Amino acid sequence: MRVRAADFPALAAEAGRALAAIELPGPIPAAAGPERQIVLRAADLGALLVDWLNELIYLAETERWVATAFTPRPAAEHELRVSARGVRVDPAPSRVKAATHHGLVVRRVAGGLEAEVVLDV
């Protein structure tokens, strides 16, 4: 997957439509029901990106919940604060397995960051 945003939230955003794009068949319904937040932590931004993208696999297997809507919320350095909206879905989607630090890379490019995940399906 590569993904491309003006900051790092706005790429954890872009990157986890990405995964529903993946995990959802045809068109990307509309959210519904109410926000979840998710909070995570990590040591550099290509950690936290990957945590954040197998945190959605997780709700994903787990609870048959696709996050399909994001909404970035302020944050310490090295911290993710996002309020995400979804849909429910039956059976669990499971094309996703996991998402890689085989490959990972985030970097500065003009106009923000770029970042390339390497997904395990």
The other form holds:
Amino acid sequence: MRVRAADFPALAAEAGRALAAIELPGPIPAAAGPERQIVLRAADLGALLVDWLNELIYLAETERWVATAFTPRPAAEHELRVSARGVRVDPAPSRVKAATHHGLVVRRVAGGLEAEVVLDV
Amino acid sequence: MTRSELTGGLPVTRGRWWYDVPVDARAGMRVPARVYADASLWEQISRDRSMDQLLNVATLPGVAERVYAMPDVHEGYGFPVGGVAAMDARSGVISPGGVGYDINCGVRLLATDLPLARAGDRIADVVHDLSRSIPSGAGRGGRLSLSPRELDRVLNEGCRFLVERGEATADDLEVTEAHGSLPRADAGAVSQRAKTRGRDQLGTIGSGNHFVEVQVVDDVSDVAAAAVYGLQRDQLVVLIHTGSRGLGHQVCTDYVRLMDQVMPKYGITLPDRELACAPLRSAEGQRYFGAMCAAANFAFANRQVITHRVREVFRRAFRDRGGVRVVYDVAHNMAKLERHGGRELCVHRKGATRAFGPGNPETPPRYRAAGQPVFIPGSMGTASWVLAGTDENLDLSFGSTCHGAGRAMSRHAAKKRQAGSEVRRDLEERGIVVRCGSVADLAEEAPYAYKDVERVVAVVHAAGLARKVARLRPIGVVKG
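Could I see the form predicted in complex with the partner chain next, after the form predicted alone?
Following is the full complex, with the preceding chain placed first.
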């Protein structure tokens, strides 16, 4: 997965949308139901991005809930706070089994940040 | 006879069936590296990053003697798939990435007493019933839903727990690696998240390259060893390939994260974060080892429950002639404590199979005349092989051999080359019955996406890693 955005919260939201596009066949349906608050902390932005994707993978597999819409909230350094909404699916769409640290990159580029994460499928 | 050459900037000494890279080939290497391959496989191996990854593994603290790549090696996450590395148990590390996400992914061979001629017209029905009885696909749950206490017993006891439930026999356990129950397992070291992912996945195949295949013994290379294993030409057999499902993935995710955090405490720096590790003797290392053994027990139990389902299917189809016997069950993603050369080592085998010879006490007594059975599945639709472990292999690769044909093409590239429906049609035109959750994903596992299994097995045999016994031809595939 390769994503770009202006800052880290936007990058996480973009990665979440990219994951939903992999998990759900066809066009992504409109989010429905209540918001879910997700708060994560890690040692650095790379680890935080991997944790974020693994959180979404876990929710998809165990709760059959795929997050599709994301609203980042103010957060401390190396912390991520996101309000997420999504869709319920059956069966669980866990085509993606894990986000890995393999070849993990989060780097500054013109206009913001770029990240590369290898997903185990 | 060997000769030295430079391959991709590396000084390589070429043997008849291997390629050696010296310890000074790259800064930070603590031991040399060896790749078992012929010239053609070496050329394929050189196209991806697996050599680079193998040399990274050679930098890990406490790595012993030499790191090895099997003939099916290909690029993985951190460690190459098809890699073997042994760490000193006192001074070395343990790495979740060296075991892989699918802890104790492995292969189990079941033998029936049916010759193909007596079962041929029922194969389509049998494959259909197998696909209905054994759920497949990532995240898919099975018919068993375990209480928290029952799941903890599976994690701590593995297949022993299933004997009580009537889903395993003492005979099954005798021919399962470690009797399907690793004693150092610690359910308490497995996170609640991992348990939640695994609670309804016992008895399920999963996705990717996992499968249940109905096969026929197509050719016997070693009649005596085949007889020891109870195999003969034209006999119907079933090959199961799956692992610890979401539970194992979560254990790996949890401990890669933990070890990534604690490495600075132990002064460990790595060329790739996915190699995250901790000293085996540290609290974190011991906790991972307990969790890994627990996930491995879950995987042994998973293949055992699938065996129980296969037995039900064959009994429905063939009544009293539908008996099914376990030939052997062997892991190919595991770290085990073993003694080699008088030292206790933690042998990491990722996409590599233990292959012990007749003289090894861990070879089941009934197989001591032949050696431990080894299974090398081919790609979907191509032959799989039964081999026998050799005693000499203890000195060749810590008693290890390869686990399959090995990918030669990424899943993405494979899907671009041919549609899943075409792959299915090709297989069916060759008389192979196919049942799968997603026809589109079938292309990911097409035969052209893998190396030539015949060539891989020829190298394994010639190098002395294991000895050819019998070839199996698929006639029905249930795909994850």
